[in-house]
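Single chain ahead, written as structure tokens, the form predicted on its own.
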Amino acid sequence: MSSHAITSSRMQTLFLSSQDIAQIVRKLGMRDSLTEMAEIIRENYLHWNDFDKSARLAIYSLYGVIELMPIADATHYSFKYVNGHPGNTHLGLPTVMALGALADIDTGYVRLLSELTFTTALRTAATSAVAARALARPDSRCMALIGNGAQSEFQALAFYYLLGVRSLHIFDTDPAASEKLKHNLRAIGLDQSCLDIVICPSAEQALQGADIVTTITADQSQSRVFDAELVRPGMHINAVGGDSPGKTELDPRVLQQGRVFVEFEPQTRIEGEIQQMPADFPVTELWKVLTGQAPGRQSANEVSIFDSVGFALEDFSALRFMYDKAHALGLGVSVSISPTLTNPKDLFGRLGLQSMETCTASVLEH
């Protein structure tokens, strides 16, 4: 994705609609879609000091949170615009959507422009099973999945094709949701003898013998997803739901539980379950546990906590991600986003208002 191999006379930038993102998943099967993705997380956190980062920009109003998101590495800039608006269900609308582009360096071509609500689940249920991959105990197999919304599926495939998890405890407020989450699993051939699913009545029972907890409900509050007392040594917990001032998931007394990871402190601070914690709480970012600087789990019986609210550096490499599938597959178009000019200092000349404009005269009246 060199830069310097543009030139003004082919100055195209690749578009891909949700249809193409799909067309790409389906393509390439979901396992090897988190698969890949997880790869290139993993590998951009990896190198996480090369990335020149910021706390993402956010608006909030009544019903929910628009929020701009920039990262920038030496070659690559990329942004994500995203809102969370739990009312929109009601309006027909997904709570989460998203688009994105990037961008090169050295000369801001744009390179894509992209839909971003699928590849955000994706990106989102990716990053979880890389931090539980370095966090939770490798022998978990059963999950209780908290909230059973848009973006469960993409967490339960994620931790059944990564972790190996084979049992699924599932819970909503809306027993609809769980049985939409049931039978999407088991209409892509995911039978009883591949995964376990049990739909439960309750958040209490869907963590009886829970090796993993993900919560990811989106209610815009201050919520307790589960009571403090159903931890269990050894839990590993993936909070995911809690993005926002305001919006948490879990007890603050789970968070004293055990060691608690972040993606990038500085906003986790703000928008993460530590928000409800003192300045001074103990966290730990991700990237230093995956670069070995500091230590995951250390025993079977610790409780890990990975406080989850998506950070860019996630966003850039699942736009890297999408924008090389695309052109392996074939997939998107070609559109104009910026004029193409013969003479680049001629701007207003590209407009061809020649012969288009009447020669008027200024009359002053004595």
Ligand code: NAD
Given for the second form:
Amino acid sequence: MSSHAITSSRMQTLFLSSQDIAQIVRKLGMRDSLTEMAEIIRENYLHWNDFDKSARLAIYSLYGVIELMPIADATHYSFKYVNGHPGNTHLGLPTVMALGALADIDTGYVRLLSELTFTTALRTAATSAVAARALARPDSRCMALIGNGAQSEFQALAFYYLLGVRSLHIFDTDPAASEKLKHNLRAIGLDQSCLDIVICPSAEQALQGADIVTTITADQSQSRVFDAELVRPGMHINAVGGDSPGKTELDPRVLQQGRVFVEFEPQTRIEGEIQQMPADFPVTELWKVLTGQAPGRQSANEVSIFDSVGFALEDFSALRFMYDKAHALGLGVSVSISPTLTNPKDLFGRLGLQSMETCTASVLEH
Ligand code: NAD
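Mind pulling up the form predicted in complex with the ligand next to the form predicted on its own we just looked at?
Expanding to the full complex; the earlier chain stays at the top.
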């Protein structure tokens, strides 16, 4: 994408619907979508200091949260609008829905408006994989996946393709969600010989023999999705579902069993599992591990915990990725979000009102 000055003839915004995003993923395939998404996220984490970053702006209610997530580098600005409403599935709506925009920093012109619901699931799974590749034991093959809702297939596949996980122990308080997860993974051709999938009756059973534990549940409460005593030496815990104040998944004792890694510390202190810990509880930002400025896993017995809440840099990466793919594949439609003006100072003239208005004087006479 060019960031040079734009002429009025190029002033079009690309709109990508959820159908367009689904088509991109179908054309690329899940393996390549996740692999390429993970790579662009990792690349951008390597350029951490090039980004103008802030914690997201959240409005909390009894039902959930609605957040705005802005970020920019020297050439582009992006934001995501995203909600998290754990009760939504009872209303026939997803827990998480999102949209976003990508703009040129030099003019503010919006280049892309996109759905980000599918895209968030992809980027979250890709981010989990980027973190796990730096933090989990390289010989990790078995993952417990607690919470088998909308995000779960994406997580399962990111760990299958990018980490080499070959066995999944899945658990959800809603058994139908686990059946759906297993069915969806089998339906895309991952049979027993590729991926062993065991539906477990409890989180405790799911954690038996697991090298990696992914928690991606939705509950508007301070949950304890598994007992702290179940953590084994060498485990990597990918805690993704606890992502706003009062909405956590881990017993605080889990956080004391290993080193904790976060995306953007000021945001995670408010929203992550570490909201349960003192303000000086030590954490390491992921970018420092990826750039080699801080150690990741230091021994096979160490417990690592990725306290993920989702950061704007991941959505920035995802928007750039989808924009480039849509162009390459000829997908999406051009929309006129801003009026095209022959004279940029004559906004009013573009309304075309002249011949439609009656004289003010005659209106006042009545
Ligand atoms: P979802 O509602 O589709 O699925 C959540 C599942 O968790 C449901 O099937 C529910 O039955 C299950 N569940 C709830 N409590 C449980 C428990 N104690 N044990 C086992 N299962 C339990 O939601 P989703 O879209 O899959 O999102 C899951 C969570 O991930 C949400 O909390 C969301 O806010 C969070 N999320 C985080 C990020 C991030 O970047 N960190 C990104 C997207 C979503």
